[in-house]
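What follows is one chain in structure tokens, specifically the form predicted alone.
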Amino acid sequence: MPLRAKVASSVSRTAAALSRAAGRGDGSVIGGWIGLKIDPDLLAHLSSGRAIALVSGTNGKTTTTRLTAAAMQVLGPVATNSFGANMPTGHTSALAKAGATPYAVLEVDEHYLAQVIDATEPRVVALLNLSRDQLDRAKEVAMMAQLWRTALAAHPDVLVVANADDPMVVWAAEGSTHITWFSAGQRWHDDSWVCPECGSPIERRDAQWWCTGCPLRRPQPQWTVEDDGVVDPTGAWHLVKLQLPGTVNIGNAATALAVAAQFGVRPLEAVPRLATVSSVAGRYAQVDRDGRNIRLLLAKNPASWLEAFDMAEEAPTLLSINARDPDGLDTSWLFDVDFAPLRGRQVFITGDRAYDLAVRLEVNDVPFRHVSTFEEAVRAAPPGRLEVIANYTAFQDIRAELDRVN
């Protein structure tokens, strides 16, 4: 690297380390921010010489990135932004901290995908899904799909691994030269009833979907989820045993295997590595406190709340909602979530916008108890499992109370 980039990288690592030592966080953002101030091209310099995979989408990208990095470790050391800092500052910090590694797997915020492709020149880009998120400041789903489509058209040599079950992802990826399709299922359909190509309705039957007005339809996937395993392009079925809950994570594992295969990693080698992942930046972490086994689940938009209810056991459940800048300030999305699966269990609510959540639960006929703090919820819950489902900053608040469990 040029001298300026070497200095910037060194300062980035030092700033991140000081942030961690001061208890101000893991340093994933501040280190990269300072490094890029010294050398605006630092991310490109740090990416040079590495074989890189980028993972983007509205939901599941942190978990899929972690699983992909685990699978890729078959080949050697892998740099990754494992704490979820998914903008260029986080990528820069992660690569600077890792030092010289032959591979990198980076989670990328869907808004920044085009910029990060330009800077890192990845070998593989994985596209997971697109749905509404942070409505007060994020683009509509069709606009995001168009951004992706344009970005990929500018990089025809990139190997694209894309979700065949999401019409928006298929439309964004279909112009690419090299595409591998995976099927991880799509339970949330409310953001893809209208064709992004022609505006006609999209119809669905079983696993298939198609546009009623143009040729856009579900492609045939090479990687599919079947029962508790994944079928690879040869037709071989691989049992996937994970420490992570929910069927959605079998789909994330299928994506990780498909990405790793683009680098020459065989599923037989990768599958055992997936089982080593027990939590992801606090997601799915389990902590024992005062006789309660507390499990943390992150849910930040309607699609991810649907999956969180699938993961959670029928046990006392704490819901925590904030509406700070990283969450989006608009909580109207709560009315797109069906909270009926919580009926019949003990429900606690807390957070800055607990009263917004209270109104939604009243409408959904779900009894609840308001608690002022996380500790109050722990005291009020009976001994045993306590499921905690929270949106982003509420999740981080609770994680901090549990000593920033990872």
Contents of the next structure:
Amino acid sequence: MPLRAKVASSVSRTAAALSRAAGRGDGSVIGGWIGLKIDPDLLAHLSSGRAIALVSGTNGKTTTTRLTAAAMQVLGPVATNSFGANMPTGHTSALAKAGATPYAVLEVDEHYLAQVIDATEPRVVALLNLSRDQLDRAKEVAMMAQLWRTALAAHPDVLVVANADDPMVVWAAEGSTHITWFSAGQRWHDDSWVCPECGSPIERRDAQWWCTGCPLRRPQPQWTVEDDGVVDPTGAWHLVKLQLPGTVNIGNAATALAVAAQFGVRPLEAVPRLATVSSVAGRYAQVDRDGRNIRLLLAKNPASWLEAFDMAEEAPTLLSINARDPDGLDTSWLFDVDFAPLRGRQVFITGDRAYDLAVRLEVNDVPFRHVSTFEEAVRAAPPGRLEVIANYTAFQDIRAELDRVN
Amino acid sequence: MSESTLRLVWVYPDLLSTYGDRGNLLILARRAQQRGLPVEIVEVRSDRPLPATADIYLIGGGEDGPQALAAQRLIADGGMHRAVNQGAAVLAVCAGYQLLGTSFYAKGARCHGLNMIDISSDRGPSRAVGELAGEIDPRLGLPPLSGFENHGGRTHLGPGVSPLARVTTGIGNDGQTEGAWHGKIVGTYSHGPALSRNPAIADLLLRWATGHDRLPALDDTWSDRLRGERMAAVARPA
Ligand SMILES: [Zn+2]
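Target state, the form predicted together with the partner chain; input state, the form predicted alone:
Up next: the whole complex, starting with the chain shown before.
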């Protein structure tokens, strides 16, 4: 590593430690930011000599990164950005902090994928899904798919692991030379009714989808989910026992196994490692308080709300909605989510924008009770499981509140 | 269609549904049903013909490409135009609002609109994103408009159409006026589920569609609270 990079890397680690000590977050962003100021090529320097997998997509990337890193540990130490700091500053910090590791698994914000591929020269890129997110500022879904497509075309050596169920992902990936397709399901279809290649309608029947105007269609996946397990390319079925809830996470596990397999990890060895992951940056965390077992689920856009309903048990449920900067200021997406799965459960609502949610639930015929604080919901809920589903800053607020008791 | 059934048509949800536009359909249907009106919902994809007889047509927002495509198909189809000539009502939002006019801009080119109302749209100097509020045309007798806007267009109103509202917060058409109405057509930049904050506009459309001047009042506790909260938020100095 050139001297400048060494200095930058060491300063980056120190800054991260200082930031943690000062109680300002986990330091994963500030450290990388300072390091990149000293050496703009620091991420490239820190990446060289490592075999790297990048994981990107609108949803599931934090969890899938965590599961992939667990699977890869079969091979040796793995650097990863486990706090979900998924932009180049976060990657820089994560690699600097980990020291020399033979492997790295990095979660990448979908907007930064091209830049991070250029800097890290990954062996594998996993593409999970693309859907609407943070409406008042996100790039159009189709434009994002185009960016991915262009980025991958410039790196023909990359092994692409991509979701066969998402037409936008398939179109982004199909030009690549080496592709492994997995099927992790797609609950959300509303951003892929129109073919990104030719503009014709896309038809769906069961798991299949195809464009009515051009050859784009669902490729045959090599990795699939079956019951509570994953089928590998040889046809062998592996039972996947996770601490994480829902079939969505079995799909994330399938993706992790497919990525790890590109590095030579056999599913048999990797599967037990997946079961060690219990919570991911507070997601799925369970906290016992006043006789309630509170479980936290993060849902930050329409597609991930549908996934959260899949993960949540039939139990009293608190929904919390904010619309601060990181959430996007617009709450229109509430009407893109069908809350009907919550009918029959006791539903509490709270958050800065609880009234937007109230109007939505009323139209959706989902009875609810408004509470002004998280505390009030905990008191109002009967003893036992309380599922909490919240969007980004609402989730962080509740997480902070629970940390204070722990 | 029986005479007493209210027929709602959602125009091209495959192209024009980006920001919770389904909300307007659900809210209209619910408010009709709560008054005992049977409702038939017809969702029409862009590769299917539009019914030429229906009571209310809903057109939502969308990105540039789908907006231009929708305009082409709507012009070729002609069904909505015929229905409006026979007295159907229309709620058009954002991109759907622009394409009812004579022309609009999409992907850097001027596109022909449906020529159903006397407006034309072009690009503004900056994107309008944020809360939108205004005093609605007093002739409509409605409480203030509350919404959220997210668009890059500016819309110019001709003499054959009236602004829906005078802007108090946000941009709307041009920073002065917001939306437009003419006959039984309402267009607005209050995007997505505009009716969730403006149930009075839903009832206006229902009155137009049914010919009833008075509709039984509904319990609007939650939308009243939502409106109150949003009105207070825009009244606070930033
Ligand atoms: Zn096609």
